[in-house]
Structures are given as structure tokens and as C-alpha cells.
Amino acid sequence: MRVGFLQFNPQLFHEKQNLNKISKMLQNCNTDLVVLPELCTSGYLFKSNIEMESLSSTADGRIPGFFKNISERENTAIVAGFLEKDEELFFNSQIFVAPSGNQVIYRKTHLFFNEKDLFSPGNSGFKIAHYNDAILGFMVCFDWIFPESARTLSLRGAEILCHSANLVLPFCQKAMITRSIENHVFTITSNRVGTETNGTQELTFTGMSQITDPSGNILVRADKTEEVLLVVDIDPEVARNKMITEKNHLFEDRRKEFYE
């Protein structure tokens, strides 16, 4: 598979501008799968649900429709973060769409900092999807710090962890190397760049989006500030072999009776 990430700087409150940039940067992308950042259509640093209302979309609304159109146009699967509204609840969600029209919505399980004041905790559970003879698993940003996120997805068969992020802490990129090793999977972390300001609040995002292989090697990584689409060829079948040595199986050797 030819997989990639799109690292860019979404503008808070400027949905049309963000969608136009995504459309332009993915034109002729020549990928089988591309991962985009968390909340990439709306920006991140909201102060109230009132600010979020007009930028939100239902699971069958305009934002999923936009990504379905791009997926069909480029003949590539897309994984992207967006602001979902379901009745009166807001979710920090991630959408997977395939050129066939298949769609999966994952709602972020572990909310970070002030997200707890704005979003409802994700209630979808961890999700996987079968695509092009590979199994994809879905994570959003702060899910990375909980090993259970990647482990749950891997135990369900995920070979490629698709990780949409708006990272501000400096640890995640290193931690995702460990997530690759401890589960023997590929990871694609698509982070955003730039500094976002809303009133007195300000956040600077760390960039350094990356793709790692099941041995923890960094196959490709962006820098801290560039807006870029980077791609690499991988073989998902490599992630199916969970033998660490000829006598040790990564999952079968777990002794769950001693785990609390």
C-alpha cells in the first residue's frame, strides 16, 4: 500500500478555507490511504459550544460528504478529524471514507485538557475497518498516551493505526514508536502545525507527523512547521507476524490473569 499523511495549518473558524486547502493539497496525491489531522476542517481552540455550532457536522452531513467526494476523486481512502454533532452533543470525531463509499466514524475516547469542557467523551468504542487487504485502526490525538488504545485496536486485527492529532505535548512522536514495537504494527500520525489564538488562549502545535513500521523505524517524518503531503510504500502483511522470537508470540504470551 502507498500511505501518507497531510500535515498543514487549519485556520480556526475558516471552514471553507480549510476545505479548499485540503482539496488542493490532496490533488493527484497518488495514495491508497492518507491521514489528516484532528479537527482539520474547523480548527481546535474553541471557547464555547456556541463557537462550535456552525462548524459542526452530522455523520451524514456536509463534512463527511466533502471527504467522500475527495476520496472518490483521488481513488484513495481518507482518515480525517472533524467536529461532529449528534443531536445536542459535540464529539471530537474521526472519519474513514473509502472510494467505495464505505464510512466509519470514531469518536475520541480520551479527551485532553479543556476538551472536557466542550466535547462529550467518545461513545463509539475503538473502531477498525478492512480496506485493500489491510485492517485499519483509528485513534485521535490524546488516545496515544493510553497503551490500551493501540493494544485494543491491534488485538482486533489492526495492522495500520491511523492517528489524527493536534499535538502540543512533546512526547507523542517518540511514544508512537513504542506503540509500533509493542503491537508490531504500522502507525501513521498526522499532526497539524502553526499557532492558534482565540482571545487570551494560544496553542502552538508540534508538527513532526510521521509513519513508523512494526519494528519502530521512522519511515518518513515532516518537520515542525511545514505544510506537506508525505507518502511511503508499506506492506501491511509485515504487521501480521507477531512472533518476536521463534518461541515468543507478542499476543499469545500475554498472561492476562496477572493484569489488573
Given for the second form:
There are 2 protein chains.
Amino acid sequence: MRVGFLQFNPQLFHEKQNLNKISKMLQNCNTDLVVLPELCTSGYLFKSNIEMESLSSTADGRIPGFFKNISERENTAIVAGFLEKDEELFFNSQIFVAPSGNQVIYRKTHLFFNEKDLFSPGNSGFKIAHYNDAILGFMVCFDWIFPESARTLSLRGAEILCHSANLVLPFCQKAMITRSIENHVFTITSNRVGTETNGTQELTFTGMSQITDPSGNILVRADKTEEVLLVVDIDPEVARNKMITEKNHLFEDRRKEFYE
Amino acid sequence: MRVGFLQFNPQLFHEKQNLNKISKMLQNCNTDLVVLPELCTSGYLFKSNIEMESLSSTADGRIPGFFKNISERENTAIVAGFLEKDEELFFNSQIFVAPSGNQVIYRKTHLFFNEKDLFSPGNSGFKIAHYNDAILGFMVCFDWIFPESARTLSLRGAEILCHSANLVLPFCQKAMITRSIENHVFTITSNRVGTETNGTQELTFTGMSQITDPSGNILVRADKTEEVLLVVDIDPEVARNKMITEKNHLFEDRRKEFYE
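Please supply the corresponding structure for the form predicted together with another copy of the chain (the preceding block corresponds to the form predicted on its own).
Then the entire complex follows, led off by the chain already shown.
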């Protein structure tokens, strides 16, 4: 299975430009699955819901339609963060679309810092999707710091954690290695690069998007600034076997009676 | 608070030699708390319960008595792994003793590989202890790979995770950085060094004992082979504040309704 991430620099408020870049960078991508960053069609540093309004999309609207088209065009599944609006609520969401038309929307469970003033906490719960004999799990950015996110997805069968991010600190990339090891899964973290400012605040995103295997090896990692599509071949079946020694099954060895 | 670890090379079957070394290396240690490796009085690579019999001790027996004496002599709390026997059962246990006489026994929850043939799975559950205005939590070696271990201890208030280990792989030291960050706690991993053989199996332990702070910084780390006592000053109160941004409380932000 050929999986990859697209690391790039979305421009705040410039949806058309962002969609064009995504479309171009994914041309002939020759992947089965590609993961894009959090909020990658809109940018990140909004100050108000008014600013977010025109950039938002419903789950069957403009942005999901765009990714569906690219998915069909390139015959690849796509996972991408986008700004979802549902009734009067805004969600920091992630869409999965497959060439078959299968679509899943995950709404970020754990909001970070000022996102709490702009978004509603995700109400979808953690989601998985069956795709090409593999099971994918979905998570967005700050979900990483809660081990329960990756754990919940993995216990539900996820073999590849698709992680869309806008990271400003460097801890997460290392922590995702631990997430791989403790759940014996692949992880694909697609982080953005570049600097955004909204007049009162400035953020520089840390790139270093990466793919890890169930043993915690980094299969590929981008640098801190490049815009790039990186792809590797993986065998998701490796993540299905939770026997990490002849006598240790990573999930059956859990002793839930002793956990908080 | 002055906390440290003792990294050394216990000799299989040579209890007297091991106790002498511990006693000498802790002379005038000038610590408030020092953590020792897993099974540090007996060695690790037993082949049968018969071999373990004479090296084992009850919770009020010879080995706890030894650590109690050292604790009083040096006026420091001690956490150390030892071979416990209770009725007919052997446990891979960890003792905490304070100069006050307070004692806690934790029995390793998650047994690794051949330990399953020799030890009973711990039945104590995860334990904490109040000590000098701080709260300690206890874990042994392979407990590290289950995020629920550190999580459970931290949710119960532990600010310093005292981790006694006999590690043969290098993943854990990195993962303990993640354990620090995801729980905003200090961790002290005391790993042993040296090589043990029992005729059919040989193990080399990886050292690199370390102390991490709640932000995931490594405050001190030993190398792969040295026998050494390393000590740092920490402020456990740092671990008490779980606000990792102005708007994010690491524990109150948990959304248990969505976790498996």
C-alpha cells in the first residue's frame, strides 16, 4: 500500500489558492492514501466566526466535493483537515474520501488553546474506515497528547493512524513514535509549514511531517519548511499482529481492572 | 527536592554482593529520593522458581528490612525492585520506603516475556505514596508500554513516576519523555546495565537511566554502561499544575465519553 503525506503552506483566507496548490501537488501522485494537514483549505489563525463563515463548508458541500474530485481523479484515498459548518456550529474537522465514494467526517475531539473560542468540541467521536484491506483511524493535531485518542482508534482496529496537524511545538513528532509502539500501528502525521499572522498573534508551524511504522521507526520525514509530497510503501498487515513477543499480546495483556 | 537514580550492574544469584554495592553507592547520597532498578538485589534471568526461592523475600522480610535500614541511615526515601514471595506466589515487586517508616509494595502489573512463566501477575494495582509534599507513583519496566500505567498513576495525583527497569530495548527511554508530556509529570527511570546469561539466554541491559521533567526535557541521563548515582533538584509542584496553555487543562480536557 502506497501511503504519503502532503506537507505545504496553506494561505490564511485564500481558499482558491490553497485548493489549486493541493490539486497541483497531488497530480499523478500515484498513492493509495495521502494525508493532508489540519484546516488545510482555509488557514488556521482566525480571530472570529465571522472570518470563518465564507471559508467553511458543510459535510456535503464545496470542500468535501473538491476532495472527492481529486480522490476520483488520482484514484487515491485522501484525508484532510477542513473547516466544517453544521447548522450554526463550526467544527475543526477531517474528511476521509475514497475513490469508491465512501466518506467519513471526524470532528476534532480535543481543541487547542484559542480554538476553544472559535470551534465547537467535536461530537463525532473517534472514527475508523475500512479501505483496501486496511483499517484507517482519524485524529487531528492536539488529539496526539491524549494517549486515549490513538488507543481508542487502535482498539477499534485502526492499523494506520491518519493525523492531520498544524503543530507549533516539536514534541508531537516524537510522541507519535510512542503512539506507534504502544499500539503497534503505523502513523502518518501531515503537518503544515509556514508562518501565519492575524495582527495580534503570529504562529510558525514546524513541518517535519512523518510516517512511522509499528516498531516506532520513522519511515520518512520531511524537513521544517519544505512543501513536499512524500510517499512510502507499507504493509498494513504488520499492524494487525499485536504479539510483540511470543508471550505478549499488546492488547490482551492490558489489565483494565487496574486502570483509571 | 533532590531526586536521583542508581544505575548499576546487579549480579545474578549474588544477593550479598548486590546489597553491599547498593549500600556503598548510596553512602552519603544526600538525596530525598533515589530509585533503583527492577529486581536489583537478585538479578533477572532466572530459569525456575527453584532458583528464585532463596533470593526472594516477603514484604516484611530481609530485603525490605535492608532498604529500610539504608533509608534511615541516609535519611532518604528509596524505591527499588525486588523479588517478593507471598505464600507460594512470586511477584516482580517494587518497594518504597521512607525514613518515616512508611512502606508501599507495588507488584508489577504487566509481565514481560518469560517473566510470565516465573512470576504471578501483580495484584496490587497501581499505587501512589505521599512523601515530603510530593506524590510518588510506582511502575516497573514493561508497564511503560501501556499508557494506562502512567495515566492511572497521574490521574491519582502522582507527580513523580518512579520507574524501576531492566530494559533490553532502547524505546522506553524515549517513550518516558512522552509519558512526562502527556501527564505533565516528572519521571525517574532507573535501568540496570551489564549482561546476564543463564546458559540458554543472554541479555544485555541498556542503561541510559534518566530523569525527565513535565515538559519532556531530559534533566539527566546516564550512559549505556556506567555504574553511577545521578541526582538533580526538582520542584514537584511544577507537575501539579495541569494547565498546559491558558485554556488547556490536561486532565479536564479529557473526553472520557469518547474513549474505549
